[in-house]
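A lone chain, given as structure tokens: the form predicted on its own.
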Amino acid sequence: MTSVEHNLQTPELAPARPVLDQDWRRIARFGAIGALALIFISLTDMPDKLDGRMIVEPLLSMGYFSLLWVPFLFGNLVTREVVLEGMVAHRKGVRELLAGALVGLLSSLGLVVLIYLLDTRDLSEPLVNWNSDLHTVLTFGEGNGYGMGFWIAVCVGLGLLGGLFHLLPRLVVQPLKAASIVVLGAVVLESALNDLSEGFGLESLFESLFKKGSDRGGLSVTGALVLAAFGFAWVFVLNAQVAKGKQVFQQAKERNRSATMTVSSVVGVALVLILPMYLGRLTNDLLVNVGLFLLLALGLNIVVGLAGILDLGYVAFFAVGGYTAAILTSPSSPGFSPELSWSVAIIAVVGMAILAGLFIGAPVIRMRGDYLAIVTLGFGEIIRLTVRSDWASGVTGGAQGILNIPNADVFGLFSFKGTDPQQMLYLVAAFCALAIYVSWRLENSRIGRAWMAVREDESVAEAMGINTVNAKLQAFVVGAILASFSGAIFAAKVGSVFEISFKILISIVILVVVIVGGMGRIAGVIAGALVLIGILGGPNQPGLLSEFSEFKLLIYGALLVWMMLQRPEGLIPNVRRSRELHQDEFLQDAWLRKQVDEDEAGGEGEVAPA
């Protein structure tokens, strides 16, 4: 190896710049943005209405949280320095510690003024969340000096803490990084361990960690430091028996790869069916909810993710499979009311589905891009306002709705009430297993190679000798009769079903549930749903934090952001989609490499002057 190669893989460190050779500019820049992002933070009302919620009683609420991430973001950003190859990376020092205080400074700047104004102006007619409440949340209640006080040295402060993150060595950031981690992560699951808790007789634990007589009140100071305790141990016991763990999986499933797969087909199956007889009700219902999300991400996942097809009117086959499944069970369907039973009624959703893909897939199959986009959105709207409309109220209720729609049946075998989360769970389970079995083998078919070359290049997957326009109408197809199966079970969980639940809204989450999770990716899609479904709730559906139902969309845009620009492959991508967004950097350090050897051979060709 020579010695330009050693130092692209491992380069050495240059001496730590002065402290007064700053980029004055990025630091301006990100100080107005954590002062502007406080502001914004703070007039959503956020800091008012989640201070109840605790996240270590009585230290920190998430009203505070929300405000305290912020100096300590763009502390540590302003201080990050991007080393690509053939670059010389410096050495950390004071220079970052004065970089994120400053930055930290002028963040806070955006709570004095904000203060200041509340207590002088009142700007409540184009501002709602105006308010005394608010001005009573930012000063604690003891007056204007208290609180620009107290928010400059806790901003300066994070934002030192912020850039001191580069200064500390790995051994130690890693498990602050795993405790902050843990202790986050328990309280947003504190509802779902809180029936865990119950269902296993482990109540004495979780009341020794999270504070006493009363719901969702945080963790405990003892609690806290418990579970950050468990993150330490985990990077330094934990986390290494974790990687042999699998790496011993790796090695099982290269030597037999069937074997392996069918283990692990055989715990999750097992997983399935012991876990909902441990959770609550509460647990099991919001899993519900993840599970009808996640049927739904599938389908859009075949036309967005494999076949490239920007589908913004998904929702449309949602509400196929909805109207037909109540239509033909309910005894309440106004004009046409058979009252088959469920499993038999899913057999004529398939069908509707089917035809409800052909009648919007095939007007505009031929359209590409932002054109396509549109259309599919109109015809998502047509299909929810047709439903609604005196036109065909005399089947679909019009905005009566219909009401008294049974229990999901299965043959007469099983019955599945909309009551009980538990049984709806396991409906779900199943049709969400035997959606991504059909998701996977289609991937790696001949169709599910078609549909990625039609998303990479239409015209040359056309050349090729792929029907581009009989692959997309496979496409809208499969994924309307995914999206039809949620449909019919959503009807009959909620017993009723109405055109405000299927709004161009979800149409919207669906799409960023995939996107956030990785396109392409069964793998990520899961994930997505876990996250955001679980988590924030979707539309119409609490989640975790259900705190956040006001924040919902604005989280969901937050995110969309971050994501778009940190990682647009998503959570869990598809590694040829992570090559495909990541080309440009591949080929340019490609370049640099070819530059380095170039300049090398060229070195080592020259002749020293004598």
Contents of the next structure:
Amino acid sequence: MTSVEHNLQTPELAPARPVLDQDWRRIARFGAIGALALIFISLTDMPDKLDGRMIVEPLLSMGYFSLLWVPFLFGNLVTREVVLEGMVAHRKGVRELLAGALVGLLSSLGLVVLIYLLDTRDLSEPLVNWNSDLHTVLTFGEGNGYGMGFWIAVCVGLGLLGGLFHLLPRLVVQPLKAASIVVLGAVVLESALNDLSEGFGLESLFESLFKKGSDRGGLSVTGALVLAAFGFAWVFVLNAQVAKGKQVFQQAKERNRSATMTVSSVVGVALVLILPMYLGRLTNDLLVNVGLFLLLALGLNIVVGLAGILDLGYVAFFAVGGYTAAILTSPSSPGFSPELSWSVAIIAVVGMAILAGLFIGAPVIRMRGDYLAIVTLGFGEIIRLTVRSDWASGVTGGAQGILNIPNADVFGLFSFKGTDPQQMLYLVAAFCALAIYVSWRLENSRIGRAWMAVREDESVAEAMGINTVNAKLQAFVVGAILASFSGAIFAAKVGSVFEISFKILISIVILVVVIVGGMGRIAGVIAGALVLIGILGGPNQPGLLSEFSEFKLLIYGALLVWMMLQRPEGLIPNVRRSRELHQDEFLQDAWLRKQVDEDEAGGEGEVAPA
Amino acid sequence: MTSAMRHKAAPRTGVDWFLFFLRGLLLGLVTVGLGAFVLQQIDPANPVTEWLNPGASRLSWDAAQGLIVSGLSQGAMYGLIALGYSMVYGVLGFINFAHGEVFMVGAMTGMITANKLDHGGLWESNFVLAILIAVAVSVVCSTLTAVVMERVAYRPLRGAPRLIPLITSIGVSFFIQNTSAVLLGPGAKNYPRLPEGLSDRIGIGPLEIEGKKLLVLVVAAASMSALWYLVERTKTGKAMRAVAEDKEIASLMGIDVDRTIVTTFAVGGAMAGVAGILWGILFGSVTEFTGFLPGIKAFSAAVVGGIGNLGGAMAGGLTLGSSESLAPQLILEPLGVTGHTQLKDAVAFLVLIFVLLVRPTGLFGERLSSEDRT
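Show the form predicted together with its partner chain, please, because up to now only the form predicted on its own has appeared in this conversation.
Entire complex below, previous chain first.
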């Protein structure tokens, strides 16, 4: 038996590495970053503001959770060992625990210093959150000594726990992870679950899990335990079942591709048709926002994800759609007011979007990628500033905007009331379905392949006979049309348009959605929109975690940086794109694999470095 | 094959004709606007002006020099910010979108220091010392921001595809903006009142300059010459130029490339810090979004002057500043555009688009590293 095969069965461990100077430096660095992170989070006032939302009713609130994850994560990361393919991991032991505890101790010092300073100094002049409320939250109102002792003990404990995670076998870690995901997921989805349970008449189930009559929400202790047990069960029992089901589905898919596709899309459509009836007003409204952003994100996905054009002024097309629909349908639009029905206006919207796509696209497509980004951003601002100015106010209403936009009326057959989220959800869902279908068909078409070729290497694509200029323009135009649909629906939903709804901020949020979800992959974009817009909320729209509204843009920024550094391919990556981004690793893996094969063929049975 | 050769070889497509038309349109607009302005200056009652812009009056020299001076002082500020964009683009080949935020951090910390000094009374009693302290603090903070940013967000991305660091920098910019909003509270915050003497007008040749604008011009000129000395006359500057030219060869010559890149970020950050204080002197208040528009305008200035070219960045800043201050009055108003001052920012972007369409390498030529030039 070669050691390669042996590796696959039970991981062989090298003896523990001796403790080196660099380990101490690493601990010091992680501890310092942890301390700074704790101080930063405290000063953003997250612990105080998020204290109003509980995770488990009397025990833990989101406010304290926003601090507690730090020592745990850093205690875990400090001893994380990257095991390359063909290398052997070191044996874990007390040093992992000690390192974790030390990191926890060091990071707790950040809070200790902060508590002391909060008590003795007044820095409220520049720092708005520097007040006694924060001090009370950090010390539980029990005095400095109690607070400091508490944080030192808890941080050391959590750091230790983080280190402990390296020692536990997979069989324990996996269920623990699943249990915490289930519990946190339930807490995050609390209001949606509440809505759903009311719709289906399952209030008793909801009330048995969540604390009754608590204005801060949160699971009851028993509820949390039940959910955690469910998470455990998921790993031990259901995981295997799900994997089996997946396999069956895969096989069926291979055998009869079109039939399974039909079945799954029918199921999807049925779900979208039925679900809105059982959801409450709030959840429906939330899903409408998700749908609007999904439509935008799908369009941007074609431009950025498939054709590789970083369009930062994408919001311009959203504005074009919104304003065109508003001007054509509203009776009170200044200057020009034909009062068309929404379905007729949408045709004009498509026309305007094509024109805008060509007009903005043509000057920029020959530019270098980064110049293009700035110039499209400039176009986005130019359009917004023009719409706002007195000069154009004869048509666009200037800063007063356009009011009284009627309901979305489709050829006199249906009328979707803007104020009724349930009706709007059907409208948005229909357009999203259209956009998904179009993206899916385009991705696998001749033009989709041309886009990907342009994204990967423009000169090579040109040499292969692709008209790169036309391909890029087409991407621009398709993206513009999808965004303008979203704008037209937005206008009908809100009943008014103002230039402030079309700030550059929106472009950036859509970009975050596309990138976090997974550039170039439809499922990724859908996941991104659901997770980010649904949970955190859009720039002006609240999400499920409405307490986070003050912090969501901060989180968006941090998330964008973190994704780019750690996982540029997104949550649900596009295979080809992720290969492009990790080319070095792929080459290295391929090289190692080849070596292993050669070694095996030679019968030596030794993996190169051990 | 250079792009010029390719253009000659390829037949004209629809896009080319469109671009040709667009260039013509923009040029025509500028010419017609200027022509109408000249006619309006000669006699506001001539038929063309009556038709285009009824009720027009001559632009007085007093108003005109006000526009020129404020255009130049703002332009000098843009130029200082543009240096950071230009240097980083020259060295790393990507737009550091978050540089505008470095400028904002400078303006913010300057505001905090100035207010503290105002409380202590130093701002009133010894303005020169107080402003020097404020400049020092904001330069230190901006430099630190830029250096930390490079270390955390950009260094791990060396060698990544071009768009990745750009997207990262958008995230960094977003993060810094919102950090400021959350830590310091959203909304505008005011600088303390400037001493009386600074709003007096001082006559220099034909121009009468407000004291604070003169101060801005002087500080900008001083920082620019200090930077010029650093880049052209010191060993560090030589290393920076070498790294901008070719990173690999520079490292073979014994230059620590990473350290030089950090220095580049630090110098750019320091310039942005100075610009931040100048913003405070000019406008008197700062918000968390202060960095956004000036940042993009400064990048436009860097492109207008030719990216990677330091003198060009300053000249581009002055060009952009004065055109954004003059163009609404000189071109848009004679054409009968109402509320032309609202379109000031749009003019800045139009200048960028115009320059990129007509002369993509900028007015004074770009200086890029060997791998970015292709």
